[in-house]
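Only one chain is given next, in structure tokens, and it is the form predicted alone.
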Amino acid sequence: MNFDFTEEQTLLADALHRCLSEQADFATRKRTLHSDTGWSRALWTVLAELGVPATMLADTDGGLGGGAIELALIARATGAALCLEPIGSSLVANLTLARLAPAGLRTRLAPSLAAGTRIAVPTFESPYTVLQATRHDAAYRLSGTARVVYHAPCADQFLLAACTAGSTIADTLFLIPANAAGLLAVPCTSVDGQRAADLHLTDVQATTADTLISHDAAAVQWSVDVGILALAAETLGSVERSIALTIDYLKTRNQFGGPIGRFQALQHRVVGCLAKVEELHTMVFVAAARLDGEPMLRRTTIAALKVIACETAQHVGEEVVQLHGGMGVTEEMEISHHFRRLVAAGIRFGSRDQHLAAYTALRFPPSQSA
């Protein structure tokens, strides 16, 4: 398979770089952390200007036409640099309705998105989320509780996945606005410091104007299977910038009349870290290859990119923070703050056991294994 970018794919990766370094360093991002909002408005307004948003959107609709790997190369580096603002939710959202939604919602509501105007952010990520959607006339009420959904207080739109009547898993997606008459958000801050909250709807009414498909199951496990892409590339960036904040700290730190970093057993546990870190890079720009490939090939791979993601996370994020010593759990070191970022990750789409599962059943089917 090849693993090689284009030119513009390159371009993309390099200016989000670039920009994530001079306007989102650690300092400022400290400052946004602990502001009334959690994130950071001008920040979100120049990555508008650089074409984040319009990414994942369809060129006829005002977007990039971007798509896998374009949504893979932005959020591994927006988990770099533990940004703060809803980039890879929002892209998540815009690419399902890029390639989901009917004509009429996506002339509604995509120029807006591309501008970055209004953003839209999925609620289907927690494995509690449970939503009803049942049948009135016309149009749906939705009702039950979306938990822990991140960027909730800064969304305009929220992209809802809920079960039709006789359903026992989301067959159908709706675009509500926040200000909805029956949606109740509640305010709360995640483990990683993220701004989210959880979603109260009751009777919340979705017309055929908010529906992006209806009673197809395999179209939403799509949507959500972009999300545990576009999470599984942000736990890539934050990885590989641990693992190099986690080096230069080696080579300064003296200690028994050198640097640390001398140490062959240190310089053991860096390198078990960069081969799981390598075998995380190649399963999320396969998963991204095989994206809108064939279903079956596609759940496989999504599954064990979410295992090998959250294991890389764990052994990666307990490494770095060992070989910081007591440093590296304060709120002052920025290793701390990728930690806490990479416990979050662990939980957010599933775990890595409920994956497993998953991935188990489908590669050995139980009439195959009896």
Second form
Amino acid sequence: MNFDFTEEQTLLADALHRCLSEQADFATRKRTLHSDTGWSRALWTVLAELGVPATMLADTDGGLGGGAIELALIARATGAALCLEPIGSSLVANLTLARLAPAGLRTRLAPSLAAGTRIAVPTFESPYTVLQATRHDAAYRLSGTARVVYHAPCADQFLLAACTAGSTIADTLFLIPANAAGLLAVPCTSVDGQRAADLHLTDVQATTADTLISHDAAAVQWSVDVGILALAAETLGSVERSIALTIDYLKTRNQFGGPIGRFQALQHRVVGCLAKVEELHTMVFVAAARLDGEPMLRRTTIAALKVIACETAQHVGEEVVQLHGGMGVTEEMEISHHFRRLVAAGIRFGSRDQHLAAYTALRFPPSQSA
Amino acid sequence: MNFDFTEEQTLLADALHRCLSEQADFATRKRTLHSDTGWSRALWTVLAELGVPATMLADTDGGLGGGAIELALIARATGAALCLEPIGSSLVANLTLARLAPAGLRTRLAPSLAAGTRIAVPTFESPYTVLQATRHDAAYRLSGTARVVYHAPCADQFLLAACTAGSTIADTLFLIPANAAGLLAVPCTSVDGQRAADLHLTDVQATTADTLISHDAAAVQWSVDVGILALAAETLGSVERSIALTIDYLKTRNQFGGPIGRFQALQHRVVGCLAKVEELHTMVFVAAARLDGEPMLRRTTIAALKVIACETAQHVGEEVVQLHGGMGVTEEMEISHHFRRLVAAGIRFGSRDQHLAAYTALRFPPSQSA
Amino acid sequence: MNIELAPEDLAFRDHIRAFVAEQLPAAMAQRLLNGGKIEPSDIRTWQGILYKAGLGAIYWPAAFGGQDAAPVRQYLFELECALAGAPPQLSFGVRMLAPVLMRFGTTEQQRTFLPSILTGETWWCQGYSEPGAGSDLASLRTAAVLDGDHYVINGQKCWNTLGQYADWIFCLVRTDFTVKAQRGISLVLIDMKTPGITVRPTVLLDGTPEVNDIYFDNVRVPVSQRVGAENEGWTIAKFLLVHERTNIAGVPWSKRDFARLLGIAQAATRDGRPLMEDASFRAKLARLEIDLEVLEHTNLRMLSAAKPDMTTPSILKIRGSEVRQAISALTMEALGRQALPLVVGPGDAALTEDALTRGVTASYLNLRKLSIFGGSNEIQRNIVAQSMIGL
Amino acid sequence: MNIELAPEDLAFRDHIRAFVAEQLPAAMAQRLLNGGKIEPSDIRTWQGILYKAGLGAIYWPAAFGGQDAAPVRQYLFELECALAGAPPQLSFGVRMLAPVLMRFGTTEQQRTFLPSILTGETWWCQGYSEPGAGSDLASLRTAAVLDGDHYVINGQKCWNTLGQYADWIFCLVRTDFTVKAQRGISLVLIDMKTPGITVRPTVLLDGTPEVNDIYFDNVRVPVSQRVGAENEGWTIAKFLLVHERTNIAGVPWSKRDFARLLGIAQAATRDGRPLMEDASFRAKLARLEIDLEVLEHTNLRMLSAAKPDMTTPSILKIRGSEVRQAISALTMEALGRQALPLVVGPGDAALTEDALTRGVTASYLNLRKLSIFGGSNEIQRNIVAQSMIGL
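Beyond the form predicted alone, can we have the form predicted in complex with the partner chain?
What follows is the whole complex; the chain from before opens it.
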């Protein structure tokens, strides 16, 4: 048993950290945040050259054949840097495509997705959806709404999850172009500054060639679980960075005749945050290691991971702002942007209580033995 | 609006505190705790002379006509002193008798109950009971078990709650002698050192003259609520005293070159305890003021009170022990006895979750407006 | 002990309720109940209406235009206003400076400044904190040097709330650098139009410019605008901080927020089913209502106490901020994914028309300040510990 | 990264599981799984069985009778033993003194003391804390004065765990009063039968005499029983404290306690209905299982790390104690009123025969010590803060 990374994994993480600290420092990121599009295609291109979008694609398709550990490492780095680019989203879409799509679809899209010239993002964060796929001859017609789809404004393709007739949860995955007829995107900005959109679909056509899997709710759940893992890993990166910023602040902010970090009550609260972060660290990589394993164990582990991630995001987010005092609630401080990212992470992909309920239903169903 | 006590109430509380600090200091109490009976009839007699058991009885019956506020003040004082005598139990029994019993029963028992020569204790802490009352001509036969009845070993009379035919919760109250035929008491010692017993009843006879009320589940619930109030007030006294002991300890215990109370992390935790105690203080007297008011408001307030009391007992109990360090877990320290009392208070009359569920059911029933 | 309202208090409450129902502009109320931003004009308008009805500051002494109202009545007044959707009164004038002027000001100062506070014509703000002296007021450095019958003021204030709209500021300045920290501080009143004053907004994490840095560059202030004796500012500051804390628990606002939470929860769904079917959510709602009930009665217990003590305002501040923050967090949770968009595009009818849910997340972000501003909860815990343990 | 057990580790686990199933006395296992008190004879008996099977201390070097087992194997070993109902090994000898002797002891000392630790024949206890020097070891005062080839020892130790059964004690004593706090301390081994030693039990809040005060009145100890150089005791103590912390999370015991909690919960009722029908209780159980799962894997992550760091043992100690205490609290809650009786009368068949629930409340009381003994959680937080913030 070991929790060590391979040399390749360590190199990937280091290269990414170096690249982001050079090219996406907080001042640069702030300009990007307030730009029209809210993300930097230049940075995205640099990341694509580093191989980030290619990582999740199969090597037979021109990708790098990475898996859950690589996904977690990349997401962690992007969380630490508060990236605004569609990194997590495209990793999830690309890994889903690599694992679930038929050869034709993969061959058609993999090269441009790997190069970063085409961006695919998922439109779902749970198997519950009001998107309906109705069969018409050889094709489906998709209708309904997907709310607050992250990175939708910069997507070229959408990975859609829909219900087919008779199913109450999504059981079919499609990859359709962002400019498909019948698709209306209404943009918004999420609490963490990332751009999103509500997608309204009216009889959008999807052929068999656009279909990854159908009548397979378990596969849709797997893709959702990939998304949860990516978000939790982003959260890990963000809380780790938040604690580092807070410790720096406590050491340098002087009040009452010395650095406020000398106050024991504040010290103990930092330690409380650290303990939470160690636990999230553990669970991110336990979940990554189990992503392709036995489905029931994956499901309970992912549910547990999101419980821990939500609690850690809220606890650490609120504590680090409080420990920064007045400075913590100003927009100019990096910490307040981490806080907002953590608020979003607590909401996205379902709340702590929803995932605790899912875990409870699997492990401790009413009046039965575990 | 005011939360002030009357002069009489203040005098009562002061007299009781003075009496208990003189006659039931910790050393004396420890001897009582380890005595055969586990309580002091001598102290009980002194308290009876002070008028404690008479307080709850109607003045027309030779009592002092006190109500919920007096009950709370007395219970608070006995909680602070960790009394082992059946004070709370007899107050609840006596007040129930005073309010609910027919004149005949009251007249028969009030004088000796007021004088303290007869002690009545309730055997129930919730309307849920396995005690069944079966009608046979003019009398009932009672069968079933009441578990862990506090102060049963020193009781002369038991206030019993039972279900009559067709009821799933207790709807009838009886007052029967402790030596009634068919009643077997199996003694035990509770976690807080107080003596108790399991009562096993087999066809115990109860006549109409022994019956306080019948087919009135609401009245039984009222009596349970009196018990919850008394226990919460005892808990208030115990946590107040616990914090005083802890502050003393922090000021006098030296480690690392000075009193440990100078450590800010410990100070802030004491403040956290104080805040909880202020809240319990508020709720004890709000609940007391509402005990004889509108039943629905009484019920939600009592449920809220028990939620707060359980949380305060656990939080403050665990914190004050921890703040005492190693000394906190030794039997010789008064604080460990408060802790045990608070553990018992968290269990008796139902858990925090049970009362939160009751409150939720009343205030926020499923899918309806509040 | 009588925890129910006396008949006279009930009558007073009903009177206020009727007054508010009649006089509070309905559009403003609806907007604010639905989480709309409070505009300065809302505050000025409402203060004007209150003033005309003789309700501009009911707890002021009658001699200054108040009604000598007891704390419980003031609480009832604020509760009725809050529940009906009124904006808050601007505390800097009505609640903070006015009591100081009544206690320490000259008759001339009282005559000059109190009436326009009552009418809402003059917008006051506060100049206390400085960079490096946030919680630690004793180390403040903004200098006031005597030059004839004027002070010449140089320095910087920060965390100044709503000062961008202010006509006047009351300011702690250092008038003596030769003495120990708390001594040598004075309180002066400064017209914001005085040359040399620059106001620069600080954007908070919800994106709003609610607080400001204020720079003083050779700002000349007549000595007659000093309140109290020179170098006695610390005494006044302490008096003022205590006054600031009398309604520190913010129960009326929490009750209004809780009512909104209930409205949102009853309309919300989770995974396609009504949220109020979810037992764990209902239990959270119940637990929070209990907290609010306890807070309200603890607040009333302390408001109605014969002699206030020094620790309870701090405990009320801590708990008041925690409860209100918890309400905002649970409201956000009730909304689920709908809570994500902070800024919506102009075309998004679905989101903008959903008025009940407007600004929920922005409010959660904004209310983080409650446990920090006005003496952080850590400072409050220090105050209580100092008083209880004294080490 | 491979978080699943390697095939060799699985085989090892299966071997231990089979060994324990065969060799652990069934009556003892049943009694301990049902919350019965661990008797000294249980510990001695089980250590003897382990020794005979070559499992007396698997992580010791082979040269001293161990198997050089990696931390993960040691964890698997302890987990299998705990789940099957074995008593714990006595850590004072096997886990604490033995590594010290291997590192600092003379060959003679190793030959004299290590074998009987492995066989379980010698019961060791620890003499560290003193009144006034609980968490603050540097201020200890028990004096060892040289007299020829003996030390003469006077003083008092407290919080000595299970010393009433001990054959020997290892003790920190002050050998030099002229130097600063941490210097001038030495570690000596003392036969508990030496004249001048008095053991007085301290009753804990669960009513058991688990710890003792030990008084030394002119106790003569040969200098040859000093471990390491004179006045080097602090270095040894630090080494020992680190070793003490390698299994500080106590995951095997928490897993055993959690299994018991599940058994109790499945049999329990609340208000006449099965407790496991209660959604809020099931959610608590789930949340606690998640905590345990996270703790176990965090522990394994750190055990398997190439280089251990200084803060993680402290974090594991804190979380390990919190999780185990939470399990004991929820077990008590599951029992409801049945948890109240601590002492039952001889006639109470219903309670005494209900073996599964025995000692639940006593265990909750007893486990309060987990966050206090062995360096309180507050001390652990100080250690982490010192390392992370360093102020």
